[in-house]
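To begin, one chain is listed below as structure tokens, in the form predicted on its own.
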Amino acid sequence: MSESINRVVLAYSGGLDTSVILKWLQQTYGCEVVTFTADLGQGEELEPARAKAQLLGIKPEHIFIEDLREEFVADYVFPMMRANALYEGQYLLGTSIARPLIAKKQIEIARKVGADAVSHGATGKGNDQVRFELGYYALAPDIRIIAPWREWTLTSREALIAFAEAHQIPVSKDKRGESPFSTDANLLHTSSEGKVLEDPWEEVPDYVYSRTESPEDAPNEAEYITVDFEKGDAVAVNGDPQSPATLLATLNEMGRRHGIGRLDLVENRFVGMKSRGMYETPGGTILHLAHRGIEQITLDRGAAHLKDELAVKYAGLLYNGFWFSPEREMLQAAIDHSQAKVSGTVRLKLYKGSASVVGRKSPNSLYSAGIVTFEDDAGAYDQRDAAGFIKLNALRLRLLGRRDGR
């Protein structure tokens, strides 16, 4: 290759894919591989990527392994919370969010073992390798960036299964055949694309949903619970105190039973084609109509309004890759402002498939029922000053009624 690499840090799971490209990268550009695996609450034991790493002739002391749910949470899921942000109007950006994260711990651990070189398994087709590249450079402008799949030429799963059977890489019964669709997981989503999902006309089948139950098969008695919030942080679950991830788990839990949180979408690609896919996103749902439940009543309808504005934006940012750029980070500090009184209780009805907030309260709450009742008030609202009020905001329109001769 053109390039001389001396080492690099591989994003790594342990699967078919990242393992293939192990084996490449030490074969393509004759350098020690770093291998970091992040535990982002996927599910899945990690210990196994450890042992597959040292066989594919890692040392040991170039595995790395972190729990980050925690940090995940606290610093990337409940700061996206804060804006509400939705992709499209819809997407909860579970698999965005979670790639800022990992392009971050990967150049800590470039500049910890002397790495000059990092690498990933996104595909050349999706969104992924925006996100991990744009969040490389941000943070080590001079980092050099090697993505096999826009390079080497197994293009097909057949490819990978001959490639890793010829280099001894231990091949799992699930990935042998056809594959029936694609996955990613952390805490606060799974995801599926590819394959039986390709057709937007076909219905998701029933297998391809891991994180929910189906909500005809969920509980017939609706649940309420309620969710505690301090500056727009969710902060307890039925008055149990817990820690972001511990909460974010508890409110998976409650909207997997409940088959919460199914979104079968067709988006936007930031590299310009269409696709789709299935998101299970059930703690992740309770907890953004929760949130959105407290900011009824504790966000003036100035902020509310200029804030949902700012969320699409915020999301756009999010989805493209830019969570390290000034534009985002102006962005969160508006919204985190915007929180300082966001504190108080919701209560939620989970019921086959669908959270609905049905009450709220706050210390802090704008709500005021001697104001808005509809018996007497007091005189603590004066109607007659409506009449002023509907003239000034009319006078354009009937000025422009009088010229155009409406």
Second form
Protein chains: 4
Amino acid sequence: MSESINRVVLAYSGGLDTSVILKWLQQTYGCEVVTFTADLGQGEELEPARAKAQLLGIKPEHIFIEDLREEFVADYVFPMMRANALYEGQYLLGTSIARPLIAKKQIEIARKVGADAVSHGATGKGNDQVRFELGYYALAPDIRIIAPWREWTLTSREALIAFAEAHQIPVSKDKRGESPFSTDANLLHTSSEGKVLEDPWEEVPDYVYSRTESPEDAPNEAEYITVDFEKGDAVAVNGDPQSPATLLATLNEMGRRHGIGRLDLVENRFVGMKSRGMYETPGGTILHLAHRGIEQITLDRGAAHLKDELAVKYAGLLYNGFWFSPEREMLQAAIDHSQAKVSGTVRLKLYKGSASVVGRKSPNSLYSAGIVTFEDDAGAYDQRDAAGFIKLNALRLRLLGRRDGR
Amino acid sequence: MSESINRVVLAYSGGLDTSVILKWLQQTYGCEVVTFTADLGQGEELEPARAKAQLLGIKPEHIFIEDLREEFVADYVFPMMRANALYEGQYLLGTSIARPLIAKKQIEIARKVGADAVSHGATGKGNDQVRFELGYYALAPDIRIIAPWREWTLTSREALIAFAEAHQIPVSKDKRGESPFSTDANLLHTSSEGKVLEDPWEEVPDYVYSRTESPEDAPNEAEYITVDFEKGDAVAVNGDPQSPATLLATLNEMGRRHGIGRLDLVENRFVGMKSRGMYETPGGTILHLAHRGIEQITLDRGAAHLKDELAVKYAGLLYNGFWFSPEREMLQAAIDHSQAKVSGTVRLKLYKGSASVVGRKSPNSLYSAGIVTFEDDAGAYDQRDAAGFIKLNALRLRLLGRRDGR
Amino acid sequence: MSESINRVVLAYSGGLDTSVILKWLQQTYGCEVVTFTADLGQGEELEPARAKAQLLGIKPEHIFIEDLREEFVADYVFPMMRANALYEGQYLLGTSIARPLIAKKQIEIARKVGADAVSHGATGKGNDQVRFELGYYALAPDIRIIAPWREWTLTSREALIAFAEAHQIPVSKDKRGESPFSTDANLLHTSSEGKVLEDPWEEVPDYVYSRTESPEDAPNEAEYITVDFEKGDAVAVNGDPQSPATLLATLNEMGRRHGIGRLDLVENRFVGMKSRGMYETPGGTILHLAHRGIEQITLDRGAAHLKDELAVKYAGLLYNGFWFSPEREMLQAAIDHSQAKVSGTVRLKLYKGSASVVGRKSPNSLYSAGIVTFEDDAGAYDQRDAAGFIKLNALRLRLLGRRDGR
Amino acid sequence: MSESINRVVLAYSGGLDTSVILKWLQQTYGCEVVTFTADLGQGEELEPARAKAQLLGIKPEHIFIEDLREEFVADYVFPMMRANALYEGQYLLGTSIARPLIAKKQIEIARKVGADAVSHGATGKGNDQVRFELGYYALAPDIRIIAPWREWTLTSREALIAFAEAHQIPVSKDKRGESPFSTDANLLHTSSEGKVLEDPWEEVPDYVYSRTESPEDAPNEAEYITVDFEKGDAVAVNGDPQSPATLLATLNEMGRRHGIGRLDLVENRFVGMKSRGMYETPGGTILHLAHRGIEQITLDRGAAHLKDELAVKYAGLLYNGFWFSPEREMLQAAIDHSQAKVSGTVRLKLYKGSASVVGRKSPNSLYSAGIVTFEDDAGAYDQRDAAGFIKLNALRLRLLGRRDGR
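Structure of the form predicted in complex with a further copy of the same chain, given the form predicted on its own:
Following is the full complex, with the preceding chain placed first.
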């Protein structure tokens, strides 16, 4: 770690941990720190981060604060939703999808301010360090990366707080005691893990949930909503056209009210261990189901089945941090190609923890009541064709059966 | 269709349609009909089928009635559950998985009674004809198959009833009017399609549901249950060891009460058209989630991710009728190999339409709180290893970045 | 087959079979026949086909003859080569790739002349009927298709010749005896099957080969050539820029001389049977190897491995006739996305039946001698990173090992 | 590196590098060294390794020398051959497949002698370190691994030789100058890389080849051979039953004579860089082709196509060192399941660098001349079935075409 660093761009939340990192970077590397604080819809004010950075000695022109909510949803969440990506069959990848955008912005700022390094506050056990750093390296192959949690000796809460106090970093009262779990939040989801969640046999305590009503407390009446899609992306809720981030926020509020999108999961991290997390993805869960619903009538079977196979790979790449990789982009090209006609309206029922598709319609529908009907179809489909279809599909099995008996 | 048939084994439900088929076979082919009626847990008495067959002139020794519930769950449903198979991301394959067993039994009976043909009551537009016939052909490559719906001219309800009346087939009053939808049921699920369900924009009417309470009518209190697994198969509910079919019935009752497992789906049939169906899979939905839950802590990541890729193929094969195919058996061999340590207990919460895993434990758990903890891990994991891990995973991306810029 | 047909566009080679079909169509359907004869590089004169069509009563304005060689190579062969597609690990799909183009042209002509039907000369046992007809249906969903080999009674050679003689169709002397095998040829390959090839234990007789010298007769000196690529497509041979069809013809001549591209294969047809064929693909074999060679240094690993997985699916789709399908187009989008930097030069050695890549260079090379070298790499790669890389890749295996022992 | 080591099992070749490692381990760790030297068919005498180890002070009971040739071929090469595994479409994985066996034996010896560490001579840039160490960790999760090339400072040839001379390690004259390339050899292949091969545009010089005649020097007459298979494994050559290792040696000699199995490749290493290697796999190339040949007539299409997809994954796992992983074992279970009927005889022609399958026969053949024939098939296949087969395969494409036009 002896190389000299001149200027480092830090992903800065304004919280205790990244404030300690800020100071530690200044001390350890004797370098200038540039802070980057992004609004990804995590639901926190950003201006306090500015004040705190200034307090810690960061020059005003080196404090970057950006509202990335629309870019986040339009260019990251929506492409992922087109893929119907679920990691390990269930996780909607809410943390994974935010990291590449933060990494990209840090690199842009590093170029703007002539920084030679970037830094983040992710620990050495998790996936986020990988996602940040693969992003940095893909976009700026020769950047220096500083991951304090892998380097420093502040491995206990006490050491961290002692460091903070020794360096005039304000420590709010509620941070003195340790949080009983750790969270990450953005417009798509809130994740919680650690501490009280570490025993996968124990139910997640109520107080861990922050983004959704409990199903028990949700309204006793179901709510019906519609989501409109254009080329695979949601564009309106209940007929009201909305920008990507606004739309996701609208669905979040609906999902929150009805207790939708809670997930208790033990997952496999890229670094090789299992971890237990709890995710709340209210709007994203609705969006995922709605997208599947509109694809049901607008997507051809061949395209749909290929997508189902590719989605497994795609989700794995995102989870592992390979957003900026040729293979993710290849999959995206294939997926996006399939979405040209994925337009129409989906109707969903929200009720006490569940979202269900109850109707879908589209000017591009491939569903043909005239063909599928049990009634007379006026010759649209000749049932005798099925005999030949089956005979030839069976031919190889018959040859096998003759050879092998059963 | 001029070849002469001596004896045909008919999959006979005792209902109007297969009774008409029975008579039509006798008339059209001048052949002896052998009936096979299986109890797969569809929830109907079988003895009336025997009486009706006798009434229609079938010799007692040619009437076969079998309770296949245990075999169905143990040898068909459970292997499929090990795969976490979902067709088109959502459908638990409740109809698909029953057909191969019926086909197998018909062939066994055909051999026993020296029949040269088999017959079924599936129409020429659906998947079931394919599933039955691929099964027949795989097991008895030279069997003759008669699919009356593809051959006869009884294409309207009126014609069918007229034929029945002309041939002294009893037509119950409630069968005179047409059913507003068509169903298939077994221990795993009930499916409904056709008629009132043919417009995919219209919500499924309440009266179509037969296996589950509506979530609104489900208890206001959540119920917590446990499911125990041994080597990938469920063996006990709430600590009570049960045979496969009994266990599924137990979960069905729990699921029914809490309104679990309803699915409104537009799916792609193998014969090339889209159809809209409604499925109720109460116990199967719980089982599927519970199995995923126990795999989360007992299955290695490499095995789990491979399974996720194979599951897409596996589900497609089952849906299309290729249970008795070498490729399904190859996938099963791979899947079963992975299940040796998939044992333990899953705890679920059932509430108003949702089942959720809330805890899992296992003597074979690969989850290690000691490694994943945010606390001091006593050297179980060296965070500095992550730096090298990331660096080498990034190497190719850095070489790309140097070449291509971004 | 009773529907009335007014005008049919026949894929017409000018040979005996399609001449008989022409006459049979006129007779059976009382319809006007429009002929379409394409030059796909099969190496036959097309003008005799015009004369023969006229002789058989086709109006001059209903005789279409087109040189499709450039379109064939640029828009069909090259996209397929970008995919490195091999059916069943070995077959370069020379027949499969030609059918979609012929189908497309027939449909275009049908629209131009107002025809309501199309027809082809492929038999009912092969893949080509499927490839033609899936193409017709995809492009003109309501077209009528006439496949004489599946309809007529001319099932023996004698019947065919008798029909020809009865209808004043000239039968050349060499057609009176049956050919000892059947062939299909275009600029990419010649295939041979049937008769003398039907025993897969018997070596293909020398006289079956028509496009390549036998390796034994090839020059005793190796020839070294170069192929230049731009974005995945070959653009020059030995530094000489050539159009797609010219380039393939050049490579064909080189391959022919050195006995390259012979393949004796038993393959699985889409219709369910195995068949034995012999393929000669001289230039295509060189092209395939050269493309792999240039990808080796210009394609990232992630892209390359994804391509290897997709190539299996892609080849299956092409073989089965699904060129005009959404899923083939999705795969093509992914593949084409990967080719932006696949430019450079490959050097190959041609010698007595083998083509081998012996060198490759590119301005876009990702190969870095500075990193891979056994010599001092001046810090380009830190070998200690490998320890962490291995440790984290091993973590899950260690957890498994602790649980399971070995 | 400060932990104390008592006893280490070193993979010891007897060459200069591992002799230096031996001494370095003694010095650096003050530990007892146990040597393990395996005969995997690399073609070197093993007894000199014993003498050298003794000379370097290893106790006789700590010198382990084993002939692993039969185990290597039967339990590693053959299972891999059943998979038709090729890395990046071309490489037969000759080095990758040997490492797991060596790792396994080292761990067995470590247990026997109570060693707490293992060591190997692979460098920090290559794949072999990963393959060795993933094997060690999978089999002995808590073993200590010492990888001297990643630790020491002997980074130049000169430093290595100086160390050797300073420690009385004999340095043969031909080792004083640097080898112009580096090799690895076993019964399956010889690989060469580095130095003179580092420019991928330069043809591999003749003197690098050691296992095969150049095609130019190979006999002017082709040689025809047969290989017999039982359940996917080769059991006889030219009708002569042979043990696995003997059989591979026989094919190696045949391949050597005819210049078969040379491959010049730029490949993607797991550690993220591209490297250029030259492989000679004479017998393995013949075996691979022969296995594909016998599968052509004995394997069902569904099984064959699934295998083709799995083979890509399987090869990637082997290359990356994941032999002892659940996912490789799952794939193996699927693959082995498919081989039950893969028995019969393949005939090949060997000539000047090429091996080609020219015939195959089997009592289990699924090839049916009676069905595929152009001649009258006596009703074995009804060509009219193809019409229905195509119609239903086309249905979704027609619905698409109606919606989208073209």
